[in-house]
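We begin with a single chain expressed as structure tokens, specifically the form predicted on its own.
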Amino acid sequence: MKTGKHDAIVLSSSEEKDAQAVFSDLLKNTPIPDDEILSNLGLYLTSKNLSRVLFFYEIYKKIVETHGIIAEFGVRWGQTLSLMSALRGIFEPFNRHRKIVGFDTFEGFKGICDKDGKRCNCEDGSFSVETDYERYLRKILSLQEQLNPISHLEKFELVKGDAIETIPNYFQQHPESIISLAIFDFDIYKPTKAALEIVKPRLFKGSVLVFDELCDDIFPGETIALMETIGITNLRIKRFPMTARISYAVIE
């Protein structure tokens, strides 16, 4: 089911959905101190939303050994590009090398095709975004960093643009990176493809893929792309217990 006017797809049932509009109405008209906000966030955090945070910082702990850039292919409101920049700033600070780089059209999908399926009821700009939303999340992103140690080296990049195109361009001007993480979240086939296609030569043992939509019947254009370009006969899929959709293999 999908609510509201930006499409998000919900599964929870009806009153699963009338006590998270609660929690949402109490988050914004919160009695806590303005100052003090950001230190009581976990107090709104539910459960389903507090697992994919951990999940995140497993995923981090795999790739702090190992060399290379983070890629996120769909990026839309930026939870996870700020989870990413928040995690470098516990794990590794002073990692200049460790950039952060996310593609999306900031307009919703582009591209929908026969083997998106119909059971998403999408279409072209399906998932978008407030006007301009790209400059508000360079700013959130810019905080995390001033909030870290070497700040005056920007250390993400936010690609706007169709994935077919913004993805080959980006590598070509620059060529010296390698991938130590990738996540995919395009959600659709013809932009996973792509992004699967650049990425693969740069990837190496120990790179981490991660996928939003694998196995995933709702969206099987993911799990099309990844069995056309690298396969999953070699790859060891796994999960953890907090989650229950997202999925990630280690290059081997």
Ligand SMILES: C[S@@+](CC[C@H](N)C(=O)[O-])C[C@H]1O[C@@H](n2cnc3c(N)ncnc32)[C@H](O)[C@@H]1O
Contents of the next structure:
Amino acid sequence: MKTGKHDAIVLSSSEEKDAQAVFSDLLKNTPIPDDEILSNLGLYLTSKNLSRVLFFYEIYKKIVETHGIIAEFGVRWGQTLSLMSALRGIFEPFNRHRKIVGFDTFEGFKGICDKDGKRCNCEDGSFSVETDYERYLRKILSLQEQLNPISHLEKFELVKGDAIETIPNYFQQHPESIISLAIFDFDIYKPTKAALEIVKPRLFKGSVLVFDELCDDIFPGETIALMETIGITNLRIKRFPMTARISYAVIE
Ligand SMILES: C[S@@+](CC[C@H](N)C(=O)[O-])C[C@H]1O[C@@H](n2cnc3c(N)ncnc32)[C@H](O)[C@@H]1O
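Condition change, the form predicted on its own to the form predicted together with the named molecule:
Time for the whole complex; same chain goes first.
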């Protein structure tokens, strides 16, 4: 499957990019038979990619004893949603209240503005995915559930469209939702601000917030959105040593 657009600048050196391309080729031309491929995916995990998985493993442990849904703001191919579903299957396979909800246009960035600066080299439409990609992702998330208990109860939702409209609509339709984990990964200012404003009254002591681009000079909009909504002075913004960019805070 080919991405439509990505656009953002990549900080890897040319040697790293070359090595990554060889890695991708080896994956595309894998000699591993179909019935062994899923159980051997670790073969293709580089330190960088594994570090993100480990980050979310640590984050999931923090929410196991809290109540509420997981919301991801910015889904793209859905790797994090799928990971969350797998972790739910490991840590709390019977927790039907731990719904996993993902918001995305599935058509790339929408609403990029001056507060996002110029460095990211992006525009509306960057980070788009294939037409109808949500159907593919829905299949993956259904299979994740099928391989765990209570699979007859669907415990995920994909909400397609501009977050500025879809997030308020979703929570209007689901007034019962409180948030144990919110993952902010729209990258850009306007939808991030909208998400933070709606999420704020649904947080409680123990809710975990994850930010993918805080303090990131390529995507300044996320930091500005946080400062204009929840603010940072009362947040203990932390990270784990294995990842550089992604950070989190537990509401105290
Ligand atoms: C960096 S990607 C998310 C990556 C994903 N969290 C992951 O773990 O791989 C950012 C996503 O935000 C989405 N996005 C940007 N602006 C949006 C908006 N106004 N409404 C909904 N989604 C938006 C884009 O479509 C894109 O898929």
